[in-house]
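Given as C-alpha cells, the chain that follows is alone and in the form predicted alone.
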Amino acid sequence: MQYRTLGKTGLEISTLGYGASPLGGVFRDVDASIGIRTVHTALDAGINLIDCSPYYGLTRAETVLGKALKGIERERYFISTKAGRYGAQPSDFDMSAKRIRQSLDESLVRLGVDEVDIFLLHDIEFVDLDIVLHEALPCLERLKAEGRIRAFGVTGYPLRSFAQVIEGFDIDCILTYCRYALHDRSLERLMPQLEARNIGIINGSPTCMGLLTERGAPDWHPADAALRECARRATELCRERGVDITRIALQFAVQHPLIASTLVGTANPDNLLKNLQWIDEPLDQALATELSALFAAQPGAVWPSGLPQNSDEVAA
C-alpha cells in the first residue's frame, strides 16, 4: 500500500481508502458480520482511511463501523465522517452550528472514538453557501481549535460549489465524487487552485456510482441515456481487450499524484481484495486514453445536483 499526505493536514493516508456507505445497506442489504469482516480486511491490507456519514443507512453505517473498530488500535486508522445531511429530502439538510456540534457528538458515540480525524460538510450544493461559509465552516474551524477534530472540509458534486468555498474559506480538504474518472476529468480544472492552497483531495466513486462496471448504472443513476450508452460501449471495448472496466477505472483514478486517496465502497471482502490487487498492477495507459477520448466526445457527462445557483451549468 502506498500513502500520500492529505494537503496541509499532515495525515498520511492510503491511496486506496474504504468508503463505508455499503455498511448501511445503501446499495443492497448487507449482513453486519460480513461488513465488519470487510473493514478488518481493509485494515489488515494497509488501508488506513475509512470514510462514513450519518446519512449512510440513516446512521446504520456508522453503527456497524463502530462495531468493526471495537478493539482495533486507534493509530491504525483515520476516520472521516460528515455532518449536515441526514436524509434524501431538502428538509433533511441542516448545516447550522448547533446541529453540526450535535451531529459530531452522535457520530463519536456510534463510532466509539474520542475524536474524528476528518470532519466534512456533506453535499454542500444542497444548501445556501452563505450558511456554509459564514456559519458551518467557522463551526468546524472552532471544533478543530478545540481538538475535537483534526481536519475539516466539504463534500459535493458541482465544481462551482467547491470553487466558491475555497475562495471564501481556508479549508483543509475536499471530498469529491465522479469528477475525476474515465468518463469525466473536469476536477483537473480545479486542481491548480487546490494545489496552490495545499488543500487535500479525496476522490470518491472512480466507477461513477456503477456506471463504469460490468453490471452498469443502476436505475436511479442520474446519467442520461446517451452517457449510459457510451459507458456500455466502453465496457464492451474493455471486454474485447480482456479487461474489466472497473479495474482500469480504479487504476486510472489512483494514479493521479494530487489525489491523496481514492475511495472504494464494498461490503464484500473478496471484492475489496480484488481492488487491492488491481491497484498494484500497471495501468494500460493506451486503453485509458482511448476510453477517455470515447467519453470526451460524449456531451452530458455532468448532471445537475443541488440548488440551481450551486450547480455546474455545463458539462466539462
Second form
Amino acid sequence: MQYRTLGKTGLEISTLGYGASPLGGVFRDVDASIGIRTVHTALDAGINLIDCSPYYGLTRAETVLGKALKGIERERYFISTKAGRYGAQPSDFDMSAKRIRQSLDESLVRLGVDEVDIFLLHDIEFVDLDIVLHEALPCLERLKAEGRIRAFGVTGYPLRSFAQVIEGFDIDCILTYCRYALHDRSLERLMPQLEARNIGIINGSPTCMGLLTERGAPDWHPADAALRECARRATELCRERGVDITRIALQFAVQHPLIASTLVGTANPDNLLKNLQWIDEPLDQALATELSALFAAQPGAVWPSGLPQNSDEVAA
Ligand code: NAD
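Next block: the form predicted together with ligand NAD, after the form predicted alone:
Now the full complex is given, and it begins with the chain already shown.
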C-alpha cells in the first residue's frame, strides 16, 4: 500500500481508502458480519483511512463500523466522519454549531473512539453557504483547537460550492465524489486552487457510485438515461478487451498525485481484495483515454445537486 500526505494535516493516508457507506446498506442489504470482515480485510491490507457518516444507513454504518473497530489498535486507522446531514430531505440538514457538537459526541459513541481524525460537513450544497462559512466551519475550527478532531473540511458534489468555501475559510481538506473518474474529470479545474492553499483532496466514488461497474448504477443514481447508456457502452467495450471496467476506473482515480486517497465503498471482502490487487497493477492508459473520450462526447456527465445557487451549471 502506498501513502500520501493529506494537504497540510500531516496525516499520511493510504492511497486507497475504505468508504463505509455500504455498511449502512446504502447500495443493498448487507450482512453486518460480512461488513465487519470487509473492514478487517481493509486494515490488514494497510488501508488506514475509513470514511463514514451518521447519514449512511441513518447511523447504521457508524454502528457497524464501531463494532468492526472494537479491539483494534487506534493508531492503525484514521477515521473520517461527518456532520450536518441526517437524511435525504432538505429538513434533514442541520449545520448549526449546537447540532455539530452533539453530532460529534454521538458519532464518537457509535464508533467507540475518543477523537475523530477528519471531521467534515456533509454535502454543503444543500444549505445556505453563509451558515457553512460563519457558523459551521468556525465550530469545526474550535473543535480542532480543543483537540477533539485533528483536521476538518467539507464534502459535496458541485465544484462551485467548494470554490466558495475555499475562498472564504481556511479548511484542511475536501471530500469530493464523482468528479474525478473515467466519466468526468472536472475536479481538475479546482485543483490549482486547492494546491495553492495546500488543501488535501479525498476522492470518493471512483466507480461513480456503481455506474462504472458490471452491475451498473442503482435505481436511485442521479445519472440520466444518456449517461447510463454511455456507461453501458463503456462497460461493454471493457468486456470486449477482457478488462473489468471497475478495475480501470479504480486505477485511473488512484494514480492522480494530488488525490491523497481514493475511497471505494464495498461490504464484500472479495471485491475489496480485487480492488487492492488492481491498484498495484499498471493502468492501460490507451484504454482509459478511449473511455474518457467516449464520455467526453456525451454531455450530461454532471447533474444538478443542492440549492440552485450552489449547484454547478449542467449541460442541457
Ligand atoms: P464507489 O464508486 O466506491 O462505488 C461503490 C459501488 O461499487 C458499490 O456498489 C460496490 O459494491 C461496488 N464495487 C466496489 N468494488 C467493486 C468491485 N471490485 N467489483 C464490482 N463492484 C465493486 O462509490 P461510493 O461507495 O459512493 O463511494 C465510496 C465512498 O466515498 C463512500 O462509501 C463514502 O465513504 C465516500 N463518499 C462520500 C460522499 C459525500 O461525502 N458526500 C459521497 C459519495 C461517496
